[in-house]
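The data below hold one chain only, encoded as structure tokens and taken in the form predicted on its own.
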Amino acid sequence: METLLEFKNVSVAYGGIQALHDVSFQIPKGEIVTILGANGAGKSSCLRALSGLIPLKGGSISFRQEVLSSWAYKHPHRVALKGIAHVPEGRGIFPELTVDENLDLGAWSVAGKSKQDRERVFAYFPRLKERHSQLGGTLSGGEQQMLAVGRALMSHPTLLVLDEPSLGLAPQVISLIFRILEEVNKSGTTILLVEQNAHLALQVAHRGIVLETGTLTLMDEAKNLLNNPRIREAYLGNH
């Protein structure tokens, strides 16, 4: 199976605090992979390092066999141009721009296709079409998350990266977003997902990565992690 993304001995530090310790893993093309772990385990640090938002202390990150980490921190926009779209925790939409304008910003690297791609996003999220001229800041939390995901899809990413997409959302909105993520994956997009709802994440993922205090402790197929007694006790509660 073709490897799309590889972390090799990646270390990240914030000041004197080490967030990731020699983390290594590979993500095959076409899969949904979820990163599990408690708060402070280093999950978001993986995504931020990949997107060039924080520098590496050591190791390397490669995408399509090209080492990104040698330049990504100084040129994060080039990471997006390589086909990586990041939906951050907190959504990061532009509240004073309309839904249409937010979506069009997601298509900045795709010349001449924004209208067609916008219709594709509206097919996934009809609620956004109903509110296409509304300011982003007037949307509900669920609608803002739909907008954040839709904006990322506007760039036709090879790899879609999401940080806590279910955070603070109603169950029916969470179900919708995860159903759309499965559809997006079936259309050929690889997905890397950080998600506190471990049971939900493992239900849609092909495999999972477990981080504990910045160290990778386990990587396995999602179905195996769902049945792993230690994982069930630590992350799955009564499921």
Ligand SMILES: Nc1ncnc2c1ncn2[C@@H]1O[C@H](COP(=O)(O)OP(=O)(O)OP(=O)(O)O)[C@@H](O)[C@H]1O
Second form
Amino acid sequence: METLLEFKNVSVAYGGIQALHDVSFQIPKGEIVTILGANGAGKSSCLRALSGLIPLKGGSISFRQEVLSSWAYKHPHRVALKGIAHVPEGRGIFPELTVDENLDLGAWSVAGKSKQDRERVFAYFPRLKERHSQLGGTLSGGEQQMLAVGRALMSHPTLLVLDEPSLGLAPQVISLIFRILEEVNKSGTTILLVEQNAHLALQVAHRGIVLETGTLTLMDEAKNLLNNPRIREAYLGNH
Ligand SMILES: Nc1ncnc2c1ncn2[C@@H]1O[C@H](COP(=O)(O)OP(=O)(O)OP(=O)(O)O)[C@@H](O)[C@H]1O
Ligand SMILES: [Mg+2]
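Give me the form predicted together with this ligand now, not the form predicted on its own.
So here's everything in the complex, that chain up top.
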């Protein structure tokens, strides 16, 4: 199996506080991998380090056998150009721009055909088509999350990275978004998903990574994690 993304002994610190300690894992091309962990475990820090939003204190991150982490910090646009799209915690859409304009910004890294790509996003999320001229800031929370995911898809990423896409959303919207993520994955996009809702995440993921206070304690196939008594107790509320 081809490895798309590799973390090798990644450490991250904020001032004197270490948020990630020697985190190592590999993500195979074509899979959905989820990072599980309690609040403050370091899940978002993994994604922020990958996208070049924070520096590494040690270790390296490679994408398609290229070490990104030697130059990525402060160059998130260059990371995006490599084919990594990040849907951040809190969505990060532009409230003063319309749905169409938000989507087109997602296509900045690909030349030309944004109209055609919008139609692909609208096919996934018809609600966005109905509201294409509405300002982003006036959309409901669920619609904003659809827009954030849609905008990331506009660049046809090789790796789609999402930080808690289900946060604060109604169950119907959550199941819609997760269904789309599965479709996007089947069409060839690898997905790295951070999710509080471990049960939901392990339903769609091939593999899961468990972080505890900045340390990777377990990586296994999703079906094994779903049956692991310790994981069931800690993250699944014995679902
Ligand atoms: N900008 C920052 N400055 C200082 N400490 C930070 C900063 N960002 C994160 N931290 C700390 O790093 C640790 C990991 O944070 P991180 O946001 O990666 O956790 P998380 O697993 O995403 O948590 P959550 O589930 O609450 O989103 C936490 O202890 C947090 O307080
Ligand atoms: Mg987080």
